[in-house]
Amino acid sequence: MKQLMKKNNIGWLFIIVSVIAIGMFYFYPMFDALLLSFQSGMGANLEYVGFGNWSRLFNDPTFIQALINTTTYLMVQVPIMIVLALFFSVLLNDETLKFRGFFRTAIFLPAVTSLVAYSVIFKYMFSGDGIVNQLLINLNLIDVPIAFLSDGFWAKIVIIVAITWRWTGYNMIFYLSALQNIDKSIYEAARIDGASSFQQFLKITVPMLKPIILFTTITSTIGTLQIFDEVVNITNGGPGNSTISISQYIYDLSFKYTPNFGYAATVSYVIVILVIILSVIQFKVAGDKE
């Protein structure tokens, strides 16, 4: 018995550093936040206001303009982009066709490229007098440029397009490793028993690739809720709040309005809520019952 306890002892020894380390980088930011989330001010000048930071979000159009634009984001962009990943992995698992490899990297390379970087070259392309509206009007496609980043329903385009080519080639990776361990003999016995490809894509391949689907699906609603760095470098959350995301609400009020730190960590929980909500019903319908 004392053996054991010394065998659990030194165990604890191992990982005590790194438990102490995820309880102070991780579950204490979040309880403070939550705190936090309770006061209003900044500073060492914060006082408790209870709920009044939470009863605010339902009369603040600027918050409620946030939500809409950062659902919309998740609504369009996610499914579109998990279908383009799904499609390409397929594709490129293919060992019939030529230069896989190159097709891999370069659909893989706007992942690693950075954040603010790729921000600005689109807002550069969708400009007015950017390649994209030259290339319509070259194509006798518009007489006249497309207010690509003045119009509200175009920046909200050009936000979905530009998440869109960044991350569909990430995800696609967890896909073609997925594809990768699934037994070909399954597919040549589908091909024996008159399946076209289609119905081997929705009878084999969806269902094997059902948990790296909720995965990706999951990963990437988090990663659009809280998107940032795209909305602020490419339209600055205009024309007139029409793009503006909750992420960069956060900000404004944190460092750009008058600091207001209790409000803001409010709305930063917003996008914990919304997380939490998200991720269940995704489990609910895609999960395994186990």
Partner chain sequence: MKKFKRPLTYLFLSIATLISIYPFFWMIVSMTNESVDVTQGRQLPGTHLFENLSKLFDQVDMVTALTNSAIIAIASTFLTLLIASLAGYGFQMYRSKGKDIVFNILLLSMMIPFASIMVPLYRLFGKISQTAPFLGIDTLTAAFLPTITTAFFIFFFKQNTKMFPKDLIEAGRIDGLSEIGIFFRIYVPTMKTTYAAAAIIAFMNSWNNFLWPLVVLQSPDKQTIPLLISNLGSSYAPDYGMIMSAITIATLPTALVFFFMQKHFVAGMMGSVKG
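May I ask for the structure of the form predicted in complex with the partner chain now, the form predicted alone having been displayed?
Below: the lone chain, stripped of partners and molecules.
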């Protein structure tokens, strides 16, 4: 018994540094942010203002714009990417396909780039005289270059295209490995029963992959809610504030304008609340009983 107690204590020694580090760099800041969200003032001169920051949110056009933009990215980009990734993984799961490894590696390759690096490349590709406009003009699809980066609508499209390029292959790899665990005989049986490929996809593949689809949807949701690198490096929030994201607004409030940490912390809690709400919804929709 004494020996067991001793072993238990040694066990705590193994984990103590992690507990301190995560407490200090995650949970303490979370708590501090909550306190900050009830304070206001410039820089370090803060005083309690009750719910002042929270009511300011609803009358702040930049915040509302950032919220709308971020949810737009989320609702357009995540579904497109998940469907594309599923589609490619099903195509690539066919063992008789030639060049499977090559296709898989190629589609995954964007996932090795840094967010800043690929954002700058996309910015240049979609600039007024960039390669995409040149291509579209040469193909006679357009006469005048599209103002991809200086038009609010197109700038959002470019950001969505960029994120989709970066992450589709990454998600595809998760689906591919899950697909390999599905028993082939289920498909055989379905074929004998006369199920079309599309029916097989909807009735077998999707339900079997449900846990992993849920997982990738949640991670992508958390990722896209925090989107910063792409927006800052492709459009810098512009034109106007038409592409600004919540994270960028938090950064601007804290480090670009006259620092207002209290209000910035309030905006940052909106992300936390959104993460919680969306994760709960996704769990409910997927009907996971665990």
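Numbering follows the first chain given and starts at 1. Rigid core: the largest C-alpha set superposing within 1.5 Å between the two forms. Being a predicted model, the structure only gives us computed values, none of them experimental.
### Query
Against the rigid core, is the Cα displacement of Ile273 between the two forms at least 2 Å?
Ile273: C-alpha displaced by less than 2 Å between the two forms.
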